[in-house]
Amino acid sequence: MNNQIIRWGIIGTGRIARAFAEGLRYTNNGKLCATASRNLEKARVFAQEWNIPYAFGTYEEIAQSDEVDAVYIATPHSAHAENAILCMRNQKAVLCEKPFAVNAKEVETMIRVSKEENVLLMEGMWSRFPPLMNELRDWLKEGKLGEIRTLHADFGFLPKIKDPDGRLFNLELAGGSLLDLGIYPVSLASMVLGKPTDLQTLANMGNTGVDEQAAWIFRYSNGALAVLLSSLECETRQEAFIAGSIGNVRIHKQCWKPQKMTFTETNSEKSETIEMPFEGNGFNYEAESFASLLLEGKKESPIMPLDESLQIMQQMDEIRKEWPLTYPMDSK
């Protein structure tokens, strides 16, 4: 491994893979060296598009390649655990696109393998890493808002085409609004308020058997509440609002792509707005953070810890159980 630069490989050649490839262009400690697809021609086309030296027609090849230090998993959620484990068993550090996997059982296995192989593993929750979120965490740590009492967050959009075989609506691919979109509000609530003590939830189930719109309320040990929503039926405000005993923060649209927030002091006209536009497309922040950890010999991220990723997946398992919604992977 080069002392300064991490050699990246990407498994998958879809939209998310392209976004990550674009993000890597804005990092100082990583370069894209390899890509892999089950279809070699797709891998070659992707490699030519992004000027990547190595293209593989199997995931095993990229996992075993001596030209790769770390792998970004950009396949559908249903394949995350399998792909990540393959790479870790071959001593590759793994950054796995959110959601980490389909259920807590898969995440537990991924974490166990990372410890057995002594390799770095992190969930690619890219919304945690932009500069604005560092500022928000500082505000929370210093008590700028006081005691947090409520959090509202949503993420909904209306797909142009409702493809029953696409990843958003296909039960076999662990589709639905919760895993694809709801992960953002759930992760934000976890970062701000921690682990909830109980929850209530409702969902609209579509013809393909997955949730097309859902809402849930988390309650915490101090009585705080988080009211969260995900939707594939309409475009929502895509904002977050965090209210405490001293003041509140509004993370402006799009809260999952955080670049602007406004703090307002309670019972006062005092407010301040902070804007921190992305340098790059946002994926560069998680990629650079991950590469720094790998270069330092770390096995876990303090911004997106493995235990927290597991807790988040356990929460989503509990939400699905209430509807109920079962994926084929749940019985494995």
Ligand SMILES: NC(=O)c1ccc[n+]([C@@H]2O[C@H](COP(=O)([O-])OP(=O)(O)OC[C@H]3O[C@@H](n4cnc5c(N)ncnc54)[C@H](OP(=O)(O)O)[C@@H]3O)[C@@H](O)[C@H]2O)c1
Contents of the next structure:
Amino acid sequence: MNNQIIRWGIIGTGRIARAFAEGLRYTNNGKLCATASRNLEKARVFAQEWNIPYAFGTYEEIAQSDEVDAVYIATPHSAHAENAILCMRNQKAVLCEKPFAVNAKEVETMIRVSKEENVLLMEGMWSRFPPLMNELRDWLKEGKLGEIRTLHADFGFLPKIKDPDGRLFNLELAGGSLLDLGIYPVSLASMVLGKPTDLQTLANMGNTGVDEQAAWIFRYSNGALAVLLSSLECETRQEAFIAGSIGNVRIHKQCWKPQKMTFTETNSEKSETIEMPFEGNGFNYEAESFASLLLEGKKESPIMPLDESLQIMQQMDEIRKEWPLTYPMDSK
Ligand SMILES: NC(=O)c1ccc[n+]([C@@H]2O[C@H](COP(=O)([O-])OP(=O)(O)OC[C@H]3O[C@@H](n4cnc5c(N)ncnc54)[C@H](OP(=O)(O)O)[C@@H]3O)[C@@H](O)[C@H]2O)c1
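Shown: the form predicted on its own; wanted: the form predicted together with the ligand:
Zooming out: every chain and molecule, the one shown earlier first.
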């Protein structure tokens, strides 16, 4: 690694790997140097598409490569822990897509390995990194909304094709709406309200055995409530609404890709809308933040801390336990 530029590698050549490669074009502290697929030909095609010098036909090779400082993991949830550990054991910094893993046990192991190897590890919760979210965190810190009492957030969309083998519906790949989409409302609630004390939840289980729609309510020690929803059955509002004693904030559609929010004072017509459109496709913000941490020798992100990623995964475990839904990885 030279002083200014991180050499990135990507594991997986699917949809989000492409989005991340595109995002990297808008960063000034990283360049894409390698890609790995389970199939060398796929890696070569991806490398050609994105003008990447190194293409590997196994994930082991990219983990062991001297041409890479940091690896972005863009595989299905079921593979995150294994891929992240492989890279960290080879002294690579790891940015791992959301959800961080399938369950809290896997996340605990990932965190333990990051400490043993003394490498930077972060969950790729990209929604936390756009400029609008910095503004929101400032508002929360300065008490602009007063004491937060309720939070609503949802993320639902209707896939064009319902492929039982694809990662959204396949139990073996840890499919389902909660892990794929519900993670966004859970993560937002965690950022705003912290750790809940109570939970109530309902889900529709589909014929592949995963949740196709779910809703849950978290209650916090001060009585605040978060009402959250994920769906693979319909497109929902995809908005978030945070209400406090002084005012409320609406994060407009798509709240998981936050670029616009409106603050309204309680019992008042006074409102203020802020728009902060992405420069790039949005993935550049998390990539740039991660690369800065790595260049500074940090092992963890203050915006997406490891303890919080673990707590979030524990909350997802608790929600699933209520339905109940277990994945093959839960018994490992
Ligand atoms: N941040 C976001 O906005 C966002 C959006 C969508 C998805 N994601 C996350 O990104 C991850 C990947 O999602 P995606 O939509 O990119 O998935 P995808 O298009 O299916 O691609 C996943 C890639 O993982 C690799 N892979 C490794 N083991 C696999 C297996 N057993 N089955 C299928 N593919 C396997 C494949 O690459 P090779 O064959 O080349 O090895 C495949 O191309 C998920 O964890 C998802 O939650 C994040």
